[in-house]
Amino acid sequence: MKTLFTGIKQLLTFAGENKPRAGAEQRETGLVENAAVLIEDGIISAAGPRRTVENLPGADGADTVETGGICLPAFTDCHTHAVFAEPRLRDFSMRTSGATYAEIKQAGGGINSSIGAVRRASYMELEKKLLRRASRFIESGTATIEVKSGYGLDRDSEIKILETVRSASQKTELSMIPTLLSAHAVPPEFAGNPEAYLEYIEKEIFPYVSEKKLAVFADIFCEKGYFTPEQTKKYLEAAAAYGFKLKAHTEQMCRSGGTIAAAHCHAVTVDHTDYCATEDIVTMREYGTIPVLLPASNYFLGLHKFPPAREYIQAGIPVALATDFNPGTAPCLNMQFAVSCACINCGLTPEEALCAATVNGAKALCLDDRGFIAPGMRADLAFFDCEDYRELAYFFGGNVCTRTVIAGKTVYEA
């Protein structure tokens, strides 16, 4: 099956080497005006000036779709917690009344407040909610998301979350890459004994999840009051021995040392990184670890501290961008807002932010078949009702996606 999308005012291909983009490369959009994209059997055959693509022999007999607006690679949202049972509305009310993250946790809120609801929820309930959220991701121009566990924190509940992701993946066009985040917090039954809990994960959860291939990545929250750099290193080394690729939440609320610990374990990404220092930046560059910016979380928490993204760019480190969609600190699944927030609060240019949300987002998930528009790549495209691509960062708070194409199939049309 062939489809020709034509009449595109601006096409951002981000064409180039199939690698993470760093430094000045993050500003190279591969912009083509008055463009077209030819797709065959879910794969991009050609992309470029309209007249050139329309006159290719391969365009004969293609279904032609006149689009208008702008087109870019569909977003890859490389950090979400999309499986949860209930929003944390009590936490939100406390926060708007002045309570801090630590005070909310002490009052029984935070990550632990989501545990009971997930443990009580059935597979069917969790799947129904995940599929509803999947539709909203697609409607916002996202084709791929990473989905973490971490709201069960016991063997059965963590497996339930990951099996929900697997089951839901068969019922939506949205690609969902599963991550095991059992080391998200210490659950009540292990209160005060994080070492024992990590040992429980290694003995009771890693073997089953690895055997059943329920997760691609393993992740840990390295933060004061959660897990230390030493525990992080030990946990990630154990995860790697079971075949998991590695990620870590680091330097979100203070400089804890998690970035260096994770990089030394060859983690693919370190996420948040709000409090990274020069030594962390040097280490990320040395080990090829990608920082994932999550500015929607900072926005929702009312923080004034954001990650030093400009320093990452200047150091030649590839930067990725994600929503951090979760019930407690970032109930936002629209990457358009994340792009705007990254420009306004993290100092990225629109070009850098869009690259971080597409090419580098795919690389943060070790996906080489998507993220930019070139022959041979999977045909994941997002179309937006804009005259200029910079409007995606300039206007915020809404959804201007008009069409989402995943593997060559139009799965959403406004």
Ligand code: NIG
Second form
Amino acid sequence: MKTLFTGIKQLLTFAGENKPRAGAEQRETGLVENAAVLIEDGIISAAGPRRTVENLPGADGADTVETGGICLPAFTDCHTHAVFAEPRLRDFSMRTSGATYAEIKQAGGGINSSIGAVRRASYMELEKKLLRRASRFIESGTATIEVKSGYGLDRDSEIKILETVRSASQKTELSMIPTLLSAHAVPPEFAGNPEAYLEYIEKEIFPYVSEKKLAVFADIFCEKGYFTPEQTKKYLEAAAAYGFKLKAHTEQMCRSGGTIAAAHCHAVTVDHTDYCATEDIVTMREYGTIPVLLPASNYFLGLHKFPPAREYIQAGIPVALATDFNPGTAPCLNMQFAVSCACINCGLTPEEALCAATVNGAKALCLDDRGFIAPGMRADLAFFDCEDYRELAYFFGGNVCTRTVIAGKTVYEA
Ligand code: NIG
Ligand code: FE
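Starting from the form predicted on its own, produce the coordinates for the form predicted together with N-(iminomethyl)-L-glutamic acid.
In what comes next, the whole complex appears, and the chain from above leads the way.
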């Protein structure tokens, strides 16, 4: 089965070495004007100038689609909390009346207020919600998302979330990479005793999730009022012993030391990193830890502080970008908005932001088969109704995706 997508005004291939792109490399888009992409059996076989690709012998007999617009590697959204039961509208009303994230938590909102509905929800209800969201990710040009647990916070509910991800994966083309985030907050049953809760996770949740291969990564929220850097280190070491790859939410609301703790455990990514200081940047570089920017959460919380992304790029650290889609801090699943926000608020150029959302997003999930457009890569493509790729960051707040192709198949067409 062969398909030729042609008449692409601008194709951004990001072709290059199969590794995270850092420093000046993060601006190399591999732009081709008037381009085409040839796909065979779900894999890219050629990409380049229209005439060159159309004249390849391999293009004979291919289904031809005139697309216009621009084409990118479909987005890899490497940080989401896409399994939740209810939006947090009470938190939202409090916030719009001036309350902070910490004050909302104090008043009984926050992460723990999401667990009741998740614990009560049947597995079928959660699956239905996740599948509806999966369609919306696809419609926005995303082919792969990471999905965290973390709104169950007891053994059965956390497993229910991860099993939901597994079963939903059979029913959508969206590729979903599961992460165990039981260390998202201390649940009421362990109030005031985070150590005991972490021990419970290690004894009761790690063995089952690891044996059933229900999660690729383990993650923890290292933050004042949640878990400390010392707890983070101990927990991540235990997770690594069970075979999980590692991630951590660090320095989101203040500088607590989670970035260094996570890097020392060889975490693949540290996410948020708003309050990172020079020492954290030096450590990330030394350990090859990728910072994941989540500026949609800063936007939604009305924060004016954003991660020092320019310093990361200047230091030669590859930067990734994700939506953080979740009911508390980022009810946004559109990577186009994250790209715009990364440009406006984190000082990335459109080229750097798009690289962060594609190649480096895939690397943040340790995926080597996607993220850029080159022969041999999975054919995950997103097409947008733009004349110039910079419009993706410029016309913000909408969805200009016209077609999403996952593993060679058109799964969405506007
Ligand atoms: O990435 N920081 C921790 N986790 C989420 C927020 C979760 C919530 O408020 O429900 C985040 O921002
Ligand atoms: Fe998060």
